[in-house]
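Below you'll find only one chain, the form predicted alone, shown as structure tokens.
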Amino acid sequence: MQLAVNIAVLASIYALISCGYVLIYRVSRVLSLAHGELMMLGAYGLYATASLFSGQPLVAVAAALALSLLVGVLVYVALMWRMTGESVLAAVLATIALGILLRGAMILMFGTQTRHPLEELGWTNASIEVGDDARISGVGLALVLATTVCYGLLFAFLRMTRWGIRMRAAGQNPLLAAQRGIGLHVIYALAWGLATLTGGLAGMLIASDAGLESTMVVIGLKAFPAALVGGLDSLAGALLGSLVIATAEVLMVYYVDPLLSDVVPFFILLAMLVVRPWGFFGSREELDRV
């Protein structure tokens, strides 16, 4: 039972992060390799707002989430907007450069010591019994619930709202969407904002559970194989890919060697690229050369 709980929590972490990769790629066909740094920036944002709004934890969390959304929009407006119409390689390299700059800036501002946003908020991470022989932390449970809610809202948004339908149209045929009066830059900015919001939320929860440090960016990098295994343009694929990666990683920790856990996601990624490069639910025609 404890094994299943650990898989569920790790799969939730990867799913919440990888949906950001999918949102940006699905709408603008750009691989955002700065997503791990943006996730970590969201966690540092929570630490900052928790200190700023001392004694008002809900206000601090709301402010941190709003800040993550705003950062995503600003990244597109300030940088990625200029990449529209350029080669895909130029856009990817821009995200790599952005990630390096963000990582350096966060180290300069906050240092390298471990921070604990949950303590700043004044909350405790209680241990909750699951069945007779398993336990889950309060933040771990929040991760599972947050992932479920986020995916439910994203599916509903993309299928049932005007802006969601516009995002899908822009991703499928941007030229036709623009000719029909859809503002592509607004759609792309919204996609970056939502992706950074979900990534930032993941970072906040991870930092609340395990502490906040500069190595958190590795978790964001490990979520990328989950997105690609499932299919870079499929939210359902991101869920399945996250479950596959998390299951393999937890089993490796339990039955083989914990030191190999960081290798597992990328081994599965290589195997998937050989067998099915477009992922479980990805579009074969567009992802053949990923």
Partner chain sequence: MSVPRASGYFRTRYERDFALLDTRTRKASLAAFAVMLVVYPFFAGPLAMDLANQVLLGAIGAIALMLLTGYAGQISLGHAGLLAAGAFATGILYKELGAPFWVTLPASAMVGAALGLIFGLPSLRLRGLYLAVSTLALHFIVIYLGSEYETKRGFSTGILIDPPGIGEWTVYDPRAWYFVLLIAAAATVLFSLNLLRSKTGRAWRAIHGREAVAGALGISVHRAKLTAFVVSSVLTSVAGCLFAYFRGFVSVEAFSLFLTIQYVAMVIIGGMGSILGAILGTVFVTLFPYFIEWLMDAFGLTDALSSVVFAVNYSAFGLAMVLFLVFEPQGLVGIWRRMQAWLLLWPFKQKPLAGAK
Given for the second form:
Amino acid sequence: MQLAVNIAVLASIYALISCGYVLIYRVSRVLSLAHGELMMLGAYGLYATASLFSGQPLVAVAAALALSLLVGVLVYVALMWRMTGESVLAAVLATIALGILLRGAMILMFGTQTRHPLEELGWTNASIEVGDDARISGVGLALVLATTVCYGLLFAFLRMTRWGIRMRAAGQNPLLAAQRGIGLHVIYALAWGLATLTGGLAGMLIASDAGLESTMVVIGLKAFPAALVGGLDSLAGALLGSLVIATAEVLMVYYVDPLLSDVVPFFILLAMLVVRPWGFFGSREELDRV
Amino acid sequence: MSVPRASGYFRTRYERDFALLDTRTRKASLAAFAVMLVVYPFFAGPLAMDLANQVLLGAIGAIALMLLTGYAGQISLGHAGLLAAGAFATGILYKELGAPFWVTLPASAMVGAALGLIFGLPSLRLRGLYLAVSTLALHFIVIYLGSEYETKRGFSTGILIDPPGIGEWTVYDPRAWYFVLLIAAAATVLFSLNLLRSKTGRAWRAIHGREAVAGALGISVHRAKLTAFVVSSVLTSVAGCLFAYFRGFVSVEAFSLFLTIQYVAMVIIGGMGSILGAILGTVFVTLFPYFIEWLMDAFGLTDALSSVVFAVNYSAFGLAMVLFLVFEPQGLVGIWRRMQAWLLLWPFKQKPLAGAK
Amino acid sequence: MSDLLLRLEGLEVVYHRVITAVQGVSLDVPQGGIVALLGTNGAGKTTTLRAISGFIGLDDARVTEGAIHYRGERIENLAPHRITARGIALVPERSKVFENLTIAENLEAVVTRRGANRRQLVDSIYALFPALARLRAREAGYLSGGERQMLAIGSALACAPDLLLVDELSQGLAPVVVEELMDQILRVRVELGTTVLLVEQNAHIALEVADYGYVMENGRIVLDGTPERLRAHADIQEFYLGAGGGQRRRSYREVKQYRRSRRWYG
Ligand SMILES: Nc1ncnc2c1ncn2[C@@H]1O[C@H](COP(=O)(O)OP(=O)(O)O)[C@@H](O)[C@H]1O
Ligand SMILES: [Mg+2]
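Could you output the structure for the form predicted in complex with the partner chain, given that the previous block was the form predicted alone?
What follows is the whole complex; the chain from before opens it.
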């Protein structure tokens, strides 16, 4: 039972992170390897706004979320739009370089010690009983809820709203989208903004649970296999992939060896690449497009 | 690609097109450069010695990656994993069997070849991003195996290795290392240049251009890809083996993803598709932190930032990489070529032809 | 004669700086007219349309000479989105719909020009193409060729263009379907007041709806005139309408004669 709860929480973490990979990839065919750093930046954003708006935790959270969105848009405007039309490698490397830059800048600004944004907000991470013999932390519960809400909103956005539909259209056929008057730069900037927003939210929640330190980048990287296993261009796939990876990871760590934690996602990733490289829900042509 | 030449030089036979060195000027400048390299250690101080050794060692790995990415067009994010494999093969053989370097070196090469095959297999089905990701996954798996070995055998801080040697003579002091590494690096350069003008090298360039066309021309795409991965990994593992001896110490911490990024940066900053680029990139990336430290000294910031020097390095390195990607995608070698063309054409400052970039 | 909407003057387009695909092309499209641009494969029709709509940079092509006047303004060097915003919409030859989006979403995704009433426009598009209204919720990837073409035209019209550029409407479609589409093009002009530049290989069909026609070959305009005149022209009869039925096939010599005489029209 406790295992099931752990799986749910871990799957939520991965899902919340991996939807960022999916959004950016689906819209602009770029793989962002700076996602972990952007998550961390989001968490530091919460830490900063928490001390700025002390006493008003909700305002602080809202401000931190807005900040994340802004950072994502800024990343596109300042860097990634110059990479449109460049090779896949160049775009991925640009995100890697951005990640290194951000990592250094964050240490310069915030130092190296572990931070606890939750305390700064004045909240505590209470533990809640689930059923007879399992417990879930308050933040864990918030993670599950946040992931559910985020995915619900994202699905609704992409299906029902005009800009969501345009986003899907631009991802499918950018040339036609441009011919129909859709501003690709706006769409790409929006995708980066949303991806950074969800990633930042994940970062904030993870930092609230486990403290804010540089290991978060590794979590960000581990969520990437979840996105790929599900199919890089499918949100539903990211959800399923996260569940698969989280299940495997929790079970392996519990029954076999804790050291496996960092490799299990990548083992599954390799297995998937051998058997079905386009993922559970991805479209097959994707392979030839990159 | 070729740079405008001084007049009076004509190729009279097609074989001349394949020559590694064609003009007298080039031969002379290479000879001068070689002499400089040989006398360098007799003038250099300890820091300069250490830097030179790091550059030479790094160049082997960078050339290996250049062959794979810059020439054959296969993206790899598993370079640190391959270096780690070579280093761990050496460390484990030394620790478990007390093997001397003339056993560990070929053994590392063999481990490299095997891993190259494994790393290369996904490339038969995957391209671009997916390939990058699969090599990244392999990196994590190699690192996992290494740390597993460290913890299981109780070397959780790393494996210590004695300096290599034959009989009484051991390679210990920096000057001795310099010559060993110089020979290794020179051999790598020569080997690579020769390979590139052979059938294999041409096949790599062809699959880089367009796989389908290469296949239609009768090139075995699978074979070309696998040889690219195997050759590159063998060189990388050998570099890993040398690294282990040079440091006298092997530990997974040394082979983080950041190391991969540094090697990729060497290739990018140096300039894709050029051995000279790989070397220039290595020099740049190796000297970069020292340059930053020097800058910090010059601005009197060392004390203020002493606790976060590595963070300053990180950001500056990321920034340099971004700047190169955005503003000089051809890398240092692009700058070098333009300078050369400018000097050769001076004072007749025509623009080079548009296609001659 | 009514006002000119579009005028090409001695247009030259070069791909990759070396391949001249279009040379010295001049043509006029009057406001509210339907003009046909005819020609065989590789004549340079698509290139001309791309040059007008501005989407040639992506194929590494450039307008090297000549001018494109649209409402009296030179547009040959404008960015594509500015041209779109001025009311020129292109129905491309290939990949003309968003395959994974439903018909309704395909129309929804389009950015309508400022000042146009979007809802009314979409309603009139559905009225023009009842098939689209019926299949509203179907993914475009599952449509038949004719329906797909209707959707392509519909989604271009949803931009509220003044000038509609249509590339090879009849390509790969059954004659009945093409007839229907041509009728709809006529209705588009009547009901929405849109001017149309119709690129076609099938001269027969195009000349039925057009007010004026141009014939292109090897990147040049070789003939132009009213549909009656073009239809009557022996060369058109021979090479585009497949006429000369019952008569003997023309000899190679006569074909060469045609090629030579054709130059004088350019
Ligand atoms: N992307 C391209 N690159 C180079 N040449 C092209 C390209 N597209 C078209 N062309 C050349 O331009 C000429 C005209 O082509 P196009 O405009 O497509 O003709 P049409 O649409 O009349 O069949 C052809 O000779 C073709 O080879
Ligand atoms: Mg065409």
